[in-house]
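Let's start with one chain on its own, the form predicted alone, as structure tokens.
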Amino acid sequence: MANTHTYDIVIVGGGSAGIAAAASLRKRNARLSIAIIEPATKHYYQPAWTLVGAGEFDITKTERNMADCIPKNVTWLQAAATTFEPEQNLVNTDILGAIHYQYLIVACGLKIDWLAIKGLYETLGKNGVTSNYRFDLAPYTWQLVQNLKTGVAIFTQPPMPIKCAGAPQKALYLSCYHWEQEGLLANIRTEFHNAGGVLFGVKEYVAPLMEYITRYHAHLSFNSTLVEVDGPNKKAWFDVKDEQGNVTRIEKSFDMLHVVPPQCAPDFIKQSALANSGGWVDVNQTTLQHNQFSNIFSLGDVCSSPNAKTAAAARKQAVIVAENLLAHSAKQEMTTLYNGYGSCPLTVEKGKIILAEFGFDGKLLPTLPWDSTIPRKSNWLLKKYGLPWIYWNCMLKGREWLARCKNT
């Protein structure tokens, strides 16, 4: 098909990162021709799904039409990107042919691999098997929590990296809080099976989180990876690695199973010239410019920067990409540098949150001058009411209040 689409900037992905980047660029230069390649008709505020799974948020308020989220004067190309030809400055799509660009921004998110765990996909949404990582399943989580009076509740976390590393244990804490308030916790055995070796990757937050693990009498199993589910028979199998690296497969019975599946880069990214050895878009972690192709940038979950994959990170990265792309196009030095900022509001109980904010190498980067390891009611109000408003009205609109990294 002949190429009929040419733009100054093409963005692959209409999620949080892609739209935020487009809005940031439009704010800085209204004359740019910008297109977003995105096949989906709906846009989701995914950070609220944890609260949906605890009966604390209306699922319908996390969904909007994509057409209402694309910034004004940005072209929406409703298609899926399939391959890249970076030497020719082309992106190929499934139905619109080739799209030509001067600059490319890759912000297509990651792949949640529901099929990687044997038997999981067939039983999701029934037989007590759920996940807050899907729009249609988060309400089922709350249904299961309310209905469980006795038995075994298992929560899982796959190998890193994943979208919002704290989300697997947030589901555990909020479920346990409900059972505690209902006087049911003593009747329910809760287990947290973590494929990693630590409760949380930033050491300062481990101790306060362990206080809640103790309070809720949750049983921790590290280096334990979910590999198979038999929903109808309420069975799950885990591969457990010991200190010597030996792996043993164990069987567990459950009444409720909250699964976080493995996550990876999308296949069309893995198979492209843009990917590093891990499959992620290969960028300089401070400028977010591609390490091989200077007119390509990337942000959000798909980029190789070793930060927490959260919407809070994408909000900061949008500023980095917008300013560095424009500087590069003007043949100026790229001086806006990313410090790895990510934020994870750890919902340890209804009404209190530990707001984990950190950057590269686990350096604490609290927005406010206080001890960020303390659970606070104000953080709960921020998570439930403030952040959704900021997302829809600031992040997706190019309004960048507190969106700049402190070192820039």
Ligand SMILES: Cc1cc2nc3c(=O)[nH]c(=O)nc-3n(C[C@H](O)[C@H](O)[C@H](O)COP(=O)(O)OP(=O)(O)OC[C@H]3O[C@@H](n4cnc5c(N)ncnc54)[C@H](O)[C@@H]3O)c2cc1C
Second form
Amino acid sequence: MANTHTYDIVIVGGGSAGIAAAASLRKRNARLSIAIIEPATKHYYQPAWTLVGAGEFDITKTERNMADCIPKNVTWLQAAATTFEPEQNLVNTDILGAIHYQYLIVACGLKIDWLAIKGLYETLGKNGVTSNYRFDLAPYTWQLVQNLKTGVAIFTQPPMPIKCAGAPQKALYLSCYHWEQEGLLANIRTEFHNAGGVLFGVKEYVAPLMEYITRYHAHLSFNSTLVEVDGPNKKAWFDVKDEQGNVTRIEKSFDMLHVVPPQCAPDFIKQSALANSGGWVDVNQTTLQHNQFSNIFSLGDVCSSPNAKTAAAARKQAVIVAENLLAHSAKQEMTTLYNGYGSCPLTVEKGKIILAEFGFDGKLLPTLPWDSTIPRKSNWLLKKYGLPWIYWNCMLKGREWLARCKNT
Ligand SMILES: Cc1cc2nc3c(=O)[nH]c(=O)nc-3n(C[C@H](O)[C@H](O)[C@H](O)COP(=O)(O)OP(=O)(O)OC[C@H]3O[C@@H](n4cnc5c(N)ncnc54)[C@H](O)[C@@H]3O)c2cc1C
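And the form predicted in complex with the named molecule, for comparison with the form predicted alone?
Next comes the full complex, this chain leading.
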């Protein structure tokens, strides 16, 4: 009896990367049978949540029905992938059994570990504790920013890697800008506690960002990791590491706390044969083909490629995966190579953005031939109006405008 769950290509995850890859494949070959395994009924445009947290974007416009995002003639299998059997070319799911494939694309994003910080989960959305990393909490960030007139506002960043590494400090800049415009900045002490040792991983952007840190009188604490929160008593604890590696736990009081929790690969990926030692899907960073299983590819936040985990990266990666998968299936050489492009629009003030675009090893890869370290109004307009439109109408539809890496 024929197996009803057999496809040429199975994609695990219907987020930014999975849908973009499906659309790019469908565009290149309409005859392929493609299925997306995805349990969620909603699809999110997460990059706008930073703007939602600053009252600059309507949260409802960041959410669409998954059914409306799955490309035409692609089958949506509404289930969660649970385990992989790569030698058998199958994925097991929670409610639909085994799904067989010729090629597998893994694009299930990463896990935000809300439970890794003691006391955090139960106080999110109340007691002044928020995070732009969740759909339902980003509007609460804006509520807190508007209501705070005096006191202490703390913003945190966990150890790398995280999705959109600039997002923790974007929340700081936009909040400070609001307080500055309201004449409240002198009454509010702002602190940025970063588990890492630098403000931003690409050195060219550090100096212009520091100008805003100075302008907003923000206090920087590097190597300072949030470990515990007591919401009702408005206290937070940080482990601070000194140059000798000694760790001291310090207590802080806050009136507003914007938290970005640690992030890692989803458990079912970590525990699978597809993972590298760090838990991520183990791919060749230029072809995005799995290092061990040649009929498996991966893109988006879950893959091991050391690029900035962004939707901007997934947009370029979708082209790489579509072309290399089809080349491999036609027994041709894979010639479309990923240069590590990722982008982080750093919202340093309302109306201006430093558009950081860079590839592997922090190599600057600006789309336009001007100095990308300068904050620009045009970048703000791109982020607020242009990129959401490009996301819904191009990236998720297989229209690959400016989506090819420059070296391909
Ligand atoms: C606050 C914030 C700000 C950001 N700012 C920017 C920005 O300015 N620019 C930018 O480019 N990017 C930004 N990003 C990052 C960007 O949103 C992500 O990098 C991008 O969404 C990654 O796409 P993905 O498909 O890998 O993961 P996701 O879009 O998260 O999708 C993963 C999908 O996999 C599904 N899934 C999970 N488990 C399973 C399973 N077991 N089986 C099947 N499916 C599963 C999920 O339901 C989900 O639909 C930001 C993100 C946040 C949170």
